[in-house]
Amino acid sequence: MVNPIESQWEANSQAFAELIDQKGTPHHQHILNPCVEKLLGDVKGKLLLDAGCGEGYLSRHYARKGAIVTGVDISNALIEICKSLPSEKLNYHVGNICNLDFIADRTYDAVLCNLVLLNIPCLKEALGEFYRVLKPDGSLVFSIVHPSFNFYGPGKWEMGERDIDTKRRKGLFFKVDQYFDERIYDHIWKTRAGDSFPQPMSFFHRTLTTYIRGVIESGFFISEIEEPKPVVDDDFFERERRIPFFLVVKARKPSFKST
């Protein structure tokens, strides 16, 4: 049976890694990575799983810092894409992460799981194989768009005019309703230059007590939380300046459980 989320990113590899351009977009850039570099803190000669790579900018990354990366995603092309670009001290792997059955207990110091959770239907099962492939004392850091403030999901912004400068639509306010039901959620992605991506991409909207919850439930310890504002000064980002548009989370797995 074929995995609908594997079609989804088979169908738009070639317009994801397109609108990465190999360092991601403007949010990525300015908003999501510094938090998550932080976060992630040195990575120097340690054994990093980036799960759920997409087309591996991250990988490339942190493997420039001094990290032995292992890249994992569902989509074939995208991993094809990685292996493409130049790149050292990295594998790449097809694989689910939520059955990570081809990497063995214990064998990471670091798990990045970079805006993925919410586009995946099985949230406790990947949180359990995060824990399981981590070292004692590894640690998990993962991102994903701000529940609370979710337009993949039941958010929306009212927009205002159009502003010359940026190019982008002033925001009114931001509206959110049937905010604990939880559902899957159909939003078709634009490129940079504005064309609509092959398929929709499925969105799983969870609570955030959902996702805390279930840190906490696979064992995990939570050191830390962001609510990332962006870095530069620039009115393009006059909407993410006023509510945020990611979280950010670390969590450990505890040095004394022997699993």
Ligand SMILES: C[S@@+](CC[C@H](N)C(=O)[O-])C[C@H]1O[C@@H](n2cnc3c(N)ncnc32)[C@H](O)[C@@H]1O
Contents of the next structure:
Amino acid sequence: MVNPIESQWEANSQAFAELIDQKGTPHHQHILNPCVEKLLGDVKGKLLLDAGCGEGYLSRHYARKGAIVTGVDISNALIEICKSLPSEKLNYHVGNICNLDFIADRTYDAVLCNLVLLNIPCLKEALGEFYRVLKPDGSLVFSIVHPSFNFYGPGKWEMGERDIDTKRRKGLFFKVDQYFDERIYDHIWKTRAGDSFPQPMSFFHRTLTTYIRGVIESGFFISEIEEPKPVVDDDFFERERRIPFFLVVKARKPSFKST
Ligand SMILES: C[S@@+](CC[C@H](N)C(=O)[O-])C[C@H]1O[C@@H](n2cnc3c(N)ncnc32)[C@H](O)[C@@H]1O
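Please give the other form, namely the form predicted together with the named molecule, since only the form predicted on its own has been shown so far.
Full assembly next; the chain just shown is listed first.
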């Protein structure tokens, strides 16, 4: 049976790759990526798994920084795009991060899972697999859209007038409701030109507690947690300076465990 989430990413692969444009959106570049890079630390010579690598721009980035990277993604079309882009020291696999049985236990020094956990139904399984494939003392760094302020999920900005300079509507305040109601919801992404992606995308709203508990119950201990702010002083990010857009967590596999 075809996995419906896999089909969505297949159908949206080209639009997604164009949106990412080998560098990420302004939100990625100026809010999320600097934080993820800080938490990952020095990757030189390290074996890094990019779990849910998309079109692979972060795999390529960390390979350029000296990591030996494996990118895994459920979308064959996205992995084909990864392979078509010039890169070194990189392996790519089509695979489901909820069952990484093609990877041996204790293989990687670090796992990066950037903006993927909110797209999968199997959070517990993925965290268990990350724990299994990490070496003792290895690190997991994952990011999600902040579950408390996710405007695709339980929250919404109450909007004001459009700002003439930034062309964005001013955010008046952020309202949240039904936060405890964990659920799947669809969202239609837009291309840079403002056109809709071919298919809606499924997202999973979970509470902060579910994420953090899932990490701890998988055997990790949490070493860092960040709600990154924009690193540039630009009016475009006026709303993102008031409320965190992303949440980034670093978790470690203890050094004393044998699995
Ligand atoms: C929002 S994109 C993030 C891609 C990349 N990490 C980035 O930061 O650009 C989510 C990615 O997760 C992939 N994905 C969704 N479910 C997956 C699964 N179960 N196993 C592996 N990849 C999955 C999608 O195909 C997509 O490439």
